[in-house]
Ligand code: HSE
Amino acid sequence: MAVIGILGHGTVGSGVAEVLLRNGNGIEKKTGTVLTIKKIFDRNSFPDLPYSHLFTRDISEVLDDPEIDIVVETMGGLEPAYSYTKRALESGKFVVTSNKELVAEYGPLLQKIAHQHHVEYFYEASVGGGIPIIRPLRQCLAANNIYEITGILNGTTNFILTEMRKKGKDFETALSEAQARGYAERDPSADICGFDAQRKIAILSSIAFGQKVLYTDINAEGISRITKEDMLSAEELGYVIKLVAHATRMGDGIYAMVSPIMLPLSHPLADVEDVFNAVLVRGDAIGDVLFYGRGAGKYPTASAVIGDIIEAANYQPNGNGTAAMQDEVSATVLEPDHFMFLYKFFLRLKTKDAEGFKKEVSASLPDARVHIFKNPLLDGEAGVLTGARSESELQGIRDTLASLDNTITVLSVFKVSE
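That sequence in the form predicted alone, only its own chain, can you share it?
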């Protein structure tokens, strides 16, 4: 039997409690493991819940209770989550978390502390919500030399972009809808600025590449500047705009970024919509593997947390532990210009005369393709798709296009993936 203490009764913590209490008998039949919640720490009280007797406002009732052997941290943020996690591990308790911010910042250190005290730090739910991705990376795909990870890792932004594309909403309206549905926080900056996906790709890269990847070294761009006109222009060209997190191993370095990217409709990630996430992993033995599922939400994330709880309850020393996240030497995260031909670029422009603009581009950028939009909502606009370029060359291309006689203004610029 495993005795559990839960830290935090927010969206994820309450989901974990509800699923454990509702499905406990089924879990026992499938795994032979009895999981019992003894205490739930939260600053608030919940007198109307059928398990209200489990709540405490005294953290010591969880961290200092010798009967509790698994602590579930679903508080979020760095403090006091870090201090409580460290204290639990030093007390010889297993810790299971869904806190990507904590894992991205202190994961290797907390894992080292866990191993020093002969326990484990589990974090499957920190990336991809209910999608099993961390365990497959460290176990099922361990025979592979994984060289690339590309994913849609934030359900909130994916929902917003889906609403903009499918329903023609502007960014602010789609964001308000995401907040009304509980997908986005009152302060949505972690999602819409790309910081959430930045932390998640750092975690996945650290595991896949065997080197600590600092999330602060990864360039992140958000989606707040994307317009419904951008969506229409991409669709007319046979593309869809997604917020993509990407990491590639390149020699002794790693290139990683989070950015809105235009994906062709044939791309494996193009059809990932709403709050769903997907992660495309490329390895030398397996080839391409796609992991897909709900990337956020109360119960999908709770499912991943409980999977880790079961693994902790059945832990065998030197058996099913978490692969170490390296903390001695940080990976070298390369600047974008190390990848000269990683992306094409798409520029949407307002023109005086579209046909005249097309002729000017043909003379100035002979390898570029010009599209004059047919949608009346894009009247007077044209799109330019460049050949493969480095990001340092992009500014020169933008300046060239802006200087043409028939250019009024450059409206937007996107990376393009083929």
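I have the form predicted alone already, so could you send the form predicted in complex with L-homoserine?
Chain only, nothing else included.
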């Protein structure tokens, strides 16, 4: 039997409690493990819940209870989650978390503390919601030299972009809907500005590349500048705009970024919609492998947390322990131009005379393709798809296009993936 204390009864913590109470018998049949919640630490009380007697506002009732073997940290944020996690590990308790901020910031340190005390720090739910991705990376794919990870890692932004594209909703309405469904962070700017995906790609690449990747070294751009017209223009060209997180290992360095990208409809991530996440992993032995599932929400994330609880409950010393998350020495995250990393770029422009504009572009950027939009909502606009260029060349292209006689203004710019 494993005795559990939960820290934080928010979206994820309440999901864990509910699923454990609902599916406890089934879990016992499948795994032979009885999982019992002894205490739930939260500043609020929940008198109407059938398990209201489990709540406490006194953290020591969880951290100092020798009967509790597994602490589930679903509080989010750095403090007091960090101090409570450290105390729990130092008392020889396993800790299971969904807190990507904490894992991205202190994961290696907490894992080291866990190992010093012969326990483990489990964090499957910190990336990809319900998708099993951490365990496959550190166990099932360990034979591979993994050289690339590309993912849609934020459910909220993917939901918002899908609502904007499919239902023509404006950004604010779609965001409110994502918040009402419990997908968004307490401060939704973490989702919207790409910071949540930035932490998640740092966690994944640290495991996959075996080097500590600091999330603060990764350039992140969010989705707040994307308009309905951008969506329509991408669609007319056979693309979809997604917030993509990407990391590539190149020699001793790593290139990583989070950015809106236009993906062709044939791309494996193009069909990932709503709150779903997907992670495309490339390894030298396996080739491409795609992980797909619900990336946010109460029950999917609870599913991943409970998977870790079961692993903690069945932990064998020197048996199923997690590999050290990454070296203490940070990896070198390099600027894209260091590698001459090339993208095509798409620029949407307001033009005076579209045909005249097309002629001017073919004279000044011969490898660019110009599209004059047919959609009446994009009247007077043209799109330019450049040849493969490095990011540092973009400003020059933008200036060239802006200076043409038939250009009124450059409306938006996106990276394009093939």
